[in-house]
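One chain is shown next in structure tokens, namely the form predicted alone.
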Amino acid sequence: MFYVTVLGSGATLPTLQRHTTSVAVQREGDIFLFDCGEGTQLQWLKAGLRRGKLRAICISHTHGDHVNGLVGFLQTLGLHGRERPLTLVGPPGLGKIIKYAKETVGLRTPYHLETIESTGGSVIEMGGCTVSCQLLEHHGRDTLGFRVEEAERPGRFDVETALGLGVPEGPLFGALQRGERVELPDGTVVDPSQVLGLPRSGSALAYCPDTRPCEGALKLAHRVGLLIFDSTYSEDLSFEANERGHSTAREAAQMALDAGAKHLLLIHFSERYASRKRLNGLLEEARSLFLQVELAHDLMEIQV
């Protein structure tokens, strides 16, 4: 299960209502941060998130509105005495930003900072959770989208069947639930398949902040519980969306529909959609194709 906190939901320019796009995803005490634009660490404080729980920062691309807060955030972690290693993931060129920041503005990371540059595939595996990425279609820079997915879980444990097979309540129940065969006092061996239902898929979400509808995004979004997708423009500005490598709200909805996603969160709104009326227009556009959709706003929380 994931707990998603939207730290910023706007596009290129921050406004009084919206910081630039940044999303924190929590799972079992670990936090993954996706993008780190200007003001991200202030939003982190407002959301009540704990810096010590941060395990990785994943950067979609190196346009300023997605990385301008990164150096400051990394510096703050060091100033607060972080010792735990941190993983930094992004497209080719991200390592240069860190290198130049250390050379020019005095960035210090007393903790181990592992920088991973990728153009696709699995980038993080920890504690039964995998983060993978794919290249998206966004003009000007290599841009990544990300998928966070839990490992498959065992099927539900059938207590009545276990008791009927002579398995006593206690440690043997736990062993069967972990997928281990057990031997009873009379020598009978009970296999987990006798007391467990079919395996259950883990939770999954996809983050695609700056993109055109594309194959990479479709792969990331396949049957996710939550798709967070670029909705910079309304359909009347579809030409501009295409020219600038972004999507309309209707295109985001079509992606959710094609991918079989359960829920869609529209994000990365142009500052021209500041009024409630214009925002509702984006929502109506998306809902004409896909009903389970919401508009992102700063500091909102969603459970997946």
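Every value quoted in this text rests on a predicted model; they were computed, and no experiment measured them. If you superpose the two forms and keep the largest set of C-alpha atoms that fall within 1.5 Å, you have the rigid core. Numbering follows the first chain given and starts at 1. Compared with the form predicted together with another copy of the chain:
- Rigid-part assignment between these two forms: Ala162 and Ala24 end up in two different parts.
- Two rigid parts move between these two forms, and the turn of the smaller against the larger, rounded to whole degrees, is 28°.
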Given for the second form:
There are 2 protein chains.
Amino acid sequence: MFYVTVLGSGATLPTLQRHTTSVAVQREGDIFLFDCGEGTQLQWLKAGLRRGKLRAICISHTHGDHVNGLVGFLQTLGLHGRERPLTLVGPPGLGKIIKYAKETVGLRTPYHLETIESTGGSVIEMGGCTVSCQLLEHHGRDTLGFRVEEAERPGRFDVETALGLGVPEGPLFGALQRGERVELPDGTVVDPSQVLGLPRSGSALAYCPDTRPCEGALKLAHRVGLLIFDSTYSEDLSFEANERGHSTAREAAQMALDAGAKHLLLIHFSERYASRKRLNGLLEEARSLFLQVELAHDLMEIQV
Amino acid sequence: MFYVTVLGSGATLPTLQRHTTSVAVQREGDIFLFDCGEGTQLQWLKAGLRRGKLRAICISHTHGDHVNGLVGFLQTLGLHGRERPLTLVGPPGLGKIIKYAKETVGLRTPYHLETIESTGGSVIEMGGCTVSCQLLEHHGRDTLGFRVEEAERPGRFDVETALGLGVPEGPLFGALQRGERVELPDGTVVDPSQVLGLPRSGSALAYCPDTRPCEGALKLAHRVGLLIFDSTYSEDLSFEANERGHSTAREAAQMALDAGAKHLLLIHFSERYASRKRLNGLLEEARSLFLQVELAHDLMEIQV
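Now that you have shown the form predicted alone, what about the form predicted together with another copy of the chain?
Starting with the chain above, the whole complex follows.
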């Protein structure tokens, strides 16, 4: 189960209505932060999130609106006495921002900062949860999308059936739950499929804030519970969307449909969609293709 | 006349109550921005200031809390179509931040950005107004304080007296107003001192957000209408103040007194002074030495 908090939902220019796009994903005691534009650390405070739970910061790309708040956030963590290691993931070039900040603005990270520059694949593996990334199609520089996914858990163990088959309570129960075939004292062999339900899939979500519809996004979004996707423009500006490496609301909906996502969250709106009316235009455009769609807004919370 | 807007009033760590220290000073159609920590561009919007009026950004020093919002602000100006040149002033090392931002986060400035690295002296001269700076005593890196000062204007021209002395209306009036001695048609010589009042001094203010009391600050603050001064700590933490290159509220008051400033604005409070009670402690401490003192708060406006 993931608890998603939208910290920012706008494109490029921070405004009083929308911070630049950033999303926090909490799972058990850990929070993954996706993108960190200017002011993200204050949005984090407004959302009531705890800095101590921050496990990793994943940066989609090094355009300022996705990364200008990173150095300040890392500095604040240090000043607040962080000792827990932090993982920083992003495309090639991210490490240089940290290096330069240490040289120019006095950034100090008195905690272990593991910086991973990736162009695709699994980047974080931890108890029952994986973060992976894929290259997307944005303009000008390497851009990543991310997928956070809980591991599949075994199906439910049916105690009644096991007892009925003569399996005695004890170590053989555990073996069956782990998926092992067991032999009973009388020689009968019991297969786990006889006592286990279907494997239970974990939650999954994908975050693709700046991209054209593309193969990488399709992989990340495959059957996710929540797809958070670039909807910078409406369909009448599809030329601009294509030119600038973004998507329209309709393209976001098509992606959700193609990937078999359950829900779609439109994000990264151009500031021209400031009015409720214009925003609703984006929503309607997407909804004409895909029903389970919502518009992101700052400090919105969603459970996946 | 200056209109001062406090955009941020806190030290080091941005909080929901106080942004990091930053001040906008408006004079006629121009605004000078002093320091630009994370979120300053949003505070600028909240204060209702117009980006088109921005004439210069003056950075006291390159610690992150004074400069982390600079790249984002410069980027936003460009995206909003700025063509008017912009002057950027700060200590050595400031230009490197801009250079690196162009290399790493895609900063573009499609307007002329004149970057001045200074360690003291006059940095901006424009119609009737000068911005100058001095090195202060902070820790770890070159730190500037700034003084903004209107030029002295000639005293008022006394028309009655001039006519009484036989000066005919016309070019001789103008010559006297410019401070020139004139000879009347009958050979009488009239000195400007006979018809002009005392020179009228312009407004002046000084901005010294991170410093120990020092000679540079004293020069900047000499007889200013408003001294905006480092009050990171109260007197019981004078050891920390000295250690970290900051001042106590009492030291700020002593500086205002020594410099002959008219008003003192305490700023750059450590986040430990979050409560009204603790803040009032700072105010009382300063007021015991210097009566005309106030505590800065975000979005406060003052006329000088």
